[in-house]
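To begin, one chain is listed below as C-alpha cells, in the form predicted alone.
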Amino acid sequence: MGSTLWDSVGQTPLLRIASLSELTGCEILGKAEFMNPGGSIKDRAAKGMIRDAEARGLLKKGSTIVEGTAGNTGIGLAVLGIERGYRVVVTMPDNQATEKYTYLEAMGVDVRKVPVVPFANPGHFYHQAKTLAEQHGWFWANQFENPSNGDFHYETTGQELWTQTGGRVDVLTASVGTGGTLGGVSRALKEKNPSVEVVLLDPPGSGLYCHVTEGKVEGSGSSITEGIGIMRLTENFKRARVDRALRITDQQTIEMLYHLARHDGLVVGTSAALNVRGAWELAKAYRGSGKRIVTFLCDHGSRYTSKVFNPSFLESKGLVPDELPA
C-alpha cells in the first residue's frame, strides 16, 4: 500500500557537503529538506499548522487555507492541504521567484500577488492574509507567529538530527524567515546539549543580526534572498535559543550557490547558499578542528533559475558568481 504526501513530510537525508568540508577539516552537513515533498523546509510548518488547525477543529474538508508567504510555505499548505481537500489562498509579494507563481497556479491555488511594502503598511503581504481571513471566515495559517511552526520543528527537524549525528552536533548555524526551524530545532539540540552553539545568519535588509548583537531591531539595505530576514521579533523566533550571529553578504552568497553547484552536484537556493557560506565562514574560524557544524539545506535551486542562473538577473544587482576566496 502507497503512502501519502503527508507521510512524506521529514525524515531527510543529512548530506556531507565534501569540498567545504576537506578544505577546512571541519564536518559540514546539510539537512537535505529540499527533498520534501513541496521541494522545500516549509513543508514542515504546513503540516505543523495543519494538523494543528484539525485538532483544534479549526480545519475542515472543504476549508479554505490562506497565508501570505514568500511561496515556499504557500506551496507546502498547498501540497498538503489539497490532499486532504482543501482550498488554499495566498498573498505574495510580487517581486519572486517567477517559478513559485507558476507552481502554485499549476496546483490550482489562488494567488494574490501585493506590492512590496513595509511591515508596518496594512497592504503587506501578511496583513492582506489577516484580512481575507477576516473577511471570508478563512484559516490564517500565521505561520510567523503561530507556535505550531516552531513546535513541529522541535518534534521532528530537530530530533533527526540529533538521532543522524550520533547526539554529536558542535555547531548550528541557520538564517532566519518566520524563526520556526532556529526556534524549534535550537530547543531540542540545547535540551539535549546545552554547550550546543547557535549561530543566527542574517542577510542584508533584515533586523536579527543588530537583535543579536546589540539588542535593537535594525538593519539597512535589501537583499535577493527569498523568504528570509525580517525586521521584527516573532513568536516563533522569541524562543529560539541563540549565542551569536553572522552577517552574510549577497555576493557571499551567490558564490556559495555556484560553489556548492559545481562542486558538490548540489543546486539549491538562495537561503540554502547563505546557510552553508554561514556554516563554511564558521569552520574557517575552526579549522582543523573536527568540529561538526549542521545546517539547512532549504529548497532546490531551480526554483530561482529566472534569478540566479540569469546573468542579466545577476549582472542588474552587481553579482559576480566567482570562486570562494582561499
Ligand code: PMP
Second form
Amino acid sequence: MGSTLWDSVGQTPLLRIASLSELTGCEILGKAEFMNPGGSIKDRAAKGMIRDAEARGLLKKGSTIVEGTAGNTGIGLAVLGIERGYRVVVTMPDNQATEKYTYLEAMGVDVRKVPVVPFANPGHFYHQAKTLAEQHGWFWANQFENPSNGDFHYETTGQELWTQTGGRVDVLTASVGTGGTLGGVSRALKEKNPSVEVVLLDPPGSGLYCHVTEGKVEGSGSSITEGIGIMRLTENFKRARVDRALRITDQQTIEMLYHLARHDGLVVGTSAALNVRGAWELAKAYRGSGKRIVTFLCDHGSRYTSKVFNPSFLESKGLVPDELPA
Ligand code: PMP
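Having seen the form predicted alone, could you give me the form predicted together with this ligand?
Entire complex below, previous chain first.
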C-alpha cells in the first residue's frame, strides 16, 4: 500500500480563479502546480530528465546529479532523487528567496551559492554546474537544453490540460524560465487545435518579449520574480509555438499576488502571480467573450514569504500591494 513521490508528480487540479473570471466574463484557469510533491512545476522537469537519464543508463543507485537552478528544479531533483538513491548537488544564484536554500539544505542537498553574473561569465550558475559535472563525472541534468524537460510537459501537462478542459482551450499564457513548460504545452495544444492562441509573458530584464516582437533577444532592468526571464534562446524554448508576447511589471505582479491571496485564498509564488496577471490582462481585452484562458500556478507563496510578504522588502523595491486597478 501507499504510493511513491515519483508517482505523485502531475495530475494537478485546474483551478477556476473565480474573482477574475467573474470580473471579466472569461474563464481564467490556473493549473495548481504547487500541489506537486516538491511544491512546484519543476517536479515535472526533474522527473522527465531523471527518467530519460535512467533509460540511457546515465544514472544508477549512488550516482550524483548536479544542476544549475533558481531552486525549484533542485528541489524536484532532490525530492525524486533521494527516493531513487541519488545524491544531488546544486549551483544557485545567491539572491533567491532564503526559503528555497533552507528547503534544499533540509534534504541534505549540497548547495553551492554563486554570485549573480551575466551568462557570458564562467561564474554563472549554469557554467558552474557543467564544470562540476566534468570535474567529478557527475550527471548534469541541464534543464535548459535537455529536451526531456519539455517532452515531459508535452506528454503530461499538455494532455492533462486538454482532458481537464474537455478540449476547449482558447488561450494559453505563461512566462518562461527554461522554456520547458511553454515549449511542451504549446506544442501539445497546437497539435490538438492550431487556433489555440499562445501568449508569452515576460518580466523586466528578460529578452524574450523583444525576441517575439522584434526578433532580437534584448531587455533591460531586473525583476523580483524568481525562476523566470532569460536573455538567451534555449533548446526547450526554441520548440515553443508562440503567437505574441506581453510584458508584466513587478508592480503588476505584486498587485495580483495580493489580490489572489485576499480574494481567492490562493497564496502563490511570484511567477504564478505574473502568469495570472497576464491572463487577466488578456481576459480584459476579451471581456465578456467567455474565452477560456489557461495558465500555471508554478509554486506556492510560502516559498517567498521573506520577500513578498515582508513590507520592508517591498518598500526597498518601491512596490505597493495595492488593489487591482478597475
Ligand atoms: N516558475 C517558477 C517558480 C520556476 O521555478 C520556473 C522554472 N525555473 C518557472 C516558473 C519556469 O518554468 P520553465 O522552466 O518550464 O520555463
